[in-house]
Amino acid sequence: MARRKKVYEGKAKILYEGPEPGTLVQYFKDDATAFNAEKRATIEGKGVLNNRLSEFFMSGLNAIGVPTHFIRRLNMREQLIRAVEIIPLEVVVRNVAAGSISKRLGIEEGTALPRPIVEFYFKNDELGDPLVSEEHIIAFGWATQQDLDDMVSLALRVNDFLSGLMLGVGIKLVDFKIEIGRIWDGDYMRLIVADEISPDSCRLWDIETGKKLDKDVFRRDLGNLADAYTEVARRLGVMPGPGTGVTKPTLIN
């Protein structure tokens, strides 16, 4: 596909103008970042894996009636998506204590939570994406109470879908992050799942061994990130064919 005008570039993806009004082309980069981009690397083939995995998850959600921005995959690194107005919040669902919740509340990592916990974080890299309450969200006009109710409902449906899918291949879904966007059909507004769903945005542990199969491999220097993502893709049956160029990471100084 011929390159179009760049609309936005983030840490892991680039958005280009789509071929039709109301669409975008989402390109998955090989960049890996952690700690608000203080740690960076290039993982050759990572974008290919995340493109295929996000396609797999988004297509599955669409099939069960959970609306997403995904339309179709275009090639090994790009997919066609609906243009949405992103709500400036990261929606995190936690099933097991890990990462920041363990640090904040002193809960031992690996502790099963009594119920899935939904958290909201304000999308702002300069502030470190701080945790915010529903009161903050409504007071500052980022979303309405009805939006929040709908976002929680969407997030829990995604959690049910992903948890079952991962359990079937011997993986525990510890937590995940999604973004949600607004689209309009005439005067009617609705919310849909946007951005991506991949090992970049999920914590995934092997059920038997506890081995990490997500970006914590990169954050904590636990091995080869490409190998971890490839293992997730292999188990789910979406392993890209040979010759995708997935190799060991090259650190950026």
Contents of the next structure:
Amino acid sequence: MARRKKVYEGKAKILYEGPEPGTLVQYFKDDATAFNAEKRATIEGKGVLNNRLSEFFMSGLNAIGVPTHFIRRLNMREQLIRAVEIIPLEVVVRNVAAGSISKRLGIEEGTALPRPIVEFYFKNDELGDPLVSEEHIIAFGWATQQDLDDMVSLALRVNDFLSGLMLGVGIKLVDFKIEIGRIWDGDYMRLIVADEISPDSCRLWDIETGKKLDKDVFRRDLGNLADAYTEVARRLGVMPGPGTGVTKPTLIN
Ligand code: TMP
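Please could you give me the other form, the form predicted in complex with ligand TMP, since above is the form predicted alone?
Then the entire complex follows, led off by the chain already shown.
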């Protein structure tokens, strides 16, 4: 059997060469890491859930005109995506204080922020992904001012879309992280949402009970991670596995 060429392996996903130029196959592993991979586990079914959930969010974004790398899901663990040049920044949007902003600024977790706050972290495992300012980003050439304006605008559109979707199923979108990539159409460059959007990269709290339904369940040892992600998938009508008949988001163009 012909083996596909592995292009990149990260902590939770593997990228393989795609069937056509400009495409890649993104494979979702069951591996979970936290605190820059100091804590590791394999959580059966996580990859299947994140493949489905990322498909659901990204195809919804595509449908409302927020461009993403997602083309189509191929199977339980793989999706076809557009190859992009990843900008080496993690773009975090926060609606409610939690995690590192609470620690850094002494804001109690759960405090609503006066407006959504967009932050940038330099993607560098050796340095532990440090928070950086727009000045750093421009001075070191990771992105231009125009890129930054486009990234903030993309991130806020994703925030509005995801917040609304989650609110509809009784979940508060506390914060999330996205990655953004460049694609070229001839000489014309544009930025699109890449990587994944899943409970690995969001904080999701049940509105009624405050129960955490995201990767903090693993980071903070709060219970079974696959159960939490399954709950998110169930509420959104994105159940994995045969026989459920749900393969497409319920959003219509
Ligand atoms: P933080 O509060 O730890 O800075 O995380 C903010 C958001 O970013 C949270 O939803 C989790 C997500 N995130 C990632 O997706 N990857 C990471 O490596 C980190 C640190 C956070």
